[in-house]
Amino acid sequence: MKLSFHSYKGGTGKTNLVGNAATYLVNKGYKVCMIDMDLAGPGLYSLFNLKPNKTLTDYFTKKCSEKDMLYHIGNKELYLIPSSATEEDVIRFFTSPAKAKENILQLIAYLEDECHFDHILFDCSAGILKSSLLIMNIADFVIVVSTLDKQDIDGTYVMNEVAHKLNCKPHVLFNRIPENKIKGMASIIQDFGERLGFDVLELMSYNETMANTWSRNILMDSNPDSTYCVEVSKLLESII
């Protein structure tokens, strides 16, 4: 399955969610590849303490092969294709969005047909970028991560509208909700989502244990019984 993770703004916890979700799937016995599509602010390589020599940027500019930028993480079947920071959106490396899509589909074909990955997780750039919309159109399941911040909600609404025009159906995950309020707010947020046309996938609480990792390690490895990891596990079980 191809899962894509998006957000309107940074700071929603999207990249940590991708890393922990991928680790959960690997611990369940799947072979998983993460692709960092956030060229403006890549973070997955840092989350896994990786210092890559070749990245997705090199691949798109024909400076390396698929194999050169595919990094094995840990001692299980977890792999990462990192990006290096650039001011360019993915689309700008190609003559047209169609050509960009063709190249990304070729990469996916290599990962699925030759490497035999069970799941591919995309960590996409924040905002409504052509590259993010392109990945939305390719993915089997689309998750937009939002907080309850008004700007986040307004932007998520716009992303949702644009996605529907492209015949995509994103699922909105509200993250970092105060733990003491999450139960009382569940029905309110579901009703709110219905009024705005959101498909509310899940509500995840703000977790102090997760916050204290400072995006320096994977909580699913160090503390899999934490509230955050239990919520991530529940989320993935509902999708896969």
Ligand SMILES: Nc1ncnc2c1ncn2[C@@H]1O[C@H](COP(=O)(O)OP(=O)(O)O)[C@@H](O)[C@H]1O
Contents of the next structure:
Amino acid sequence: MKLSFHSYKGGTGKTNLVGNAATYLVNKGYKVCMIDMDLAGPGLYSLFNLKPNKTLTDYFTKKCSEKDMLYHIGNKELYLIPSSATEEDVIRFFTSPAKAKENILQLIAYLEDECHFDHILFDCSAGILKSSLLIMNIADFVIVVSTLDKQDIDGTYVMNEVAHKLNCKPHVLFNRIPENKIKGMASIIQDFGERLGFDVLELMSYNETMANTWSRNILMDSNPDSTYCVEVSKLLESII
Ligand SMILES: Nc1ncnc2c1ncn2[C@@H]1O[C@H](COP(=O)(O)OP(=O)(O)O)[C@@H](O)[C@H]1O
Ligand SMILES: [Mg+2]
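Any chance you could show the form predicted in complex with this ligand after that form predicted alone?
So here's everything in the complex, that chain up top.
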């Protein structure tokens, strides 16, 4: 399954969600590849303590092969294709969005047909960038991560509208909701989502244990019983 994570604003929790969701799936026995599509602010390499010398940028500029930028993480079937913060958007490497789509589909075909990955998770740039819309168009399940911040919700609404025009129906995941408010807010957010035309997924609470990792470890490894991990597990079970 191709699963993608997007947001309008940065800092909504995409990168940590990708890292923890991928770890959850790998622990369940799947072979999983994470792709860092966030060229404006790549973070997965840092979350997994990787010092890559070849990245997606090298691959798209024909400086390396698929194999060279595919890094094995840990001792299970988890892999990462990192990016380096050198460009604004992946699309800039191609003469047209159609060419970009063709190349990304070629990479996905390699990962699915030759490497036999069960799941590919995309960590996309914040904002309504061409690469983010392109991945929305290609993915099987699209998640836009938002907080309850008004700027975020307004932007998520615009993003959702643009996605619908591209025939993509994203699911909105609200993250970082104060734990003592989550029960009371569930039905309000669901109603609100319906009125705005969002398909709202599980709500995820603000979790102190998660916040205190400061992206220095994968909670799914260090503390799988934490509320954050229980919520991520529930989310994944409802998707796959
Ligand atoms: N549910 C949560 N509760 C508390 N802190 C969170 C939660 N989700 C993410 N964070 C924290 O928010 C910060 C930004 O997360 P990150 O995954 O880098 O966001 P993004 O990739 O969307 O910019 C990180 O420090 C992370 O630990
Ligand atoms: Mg990020």
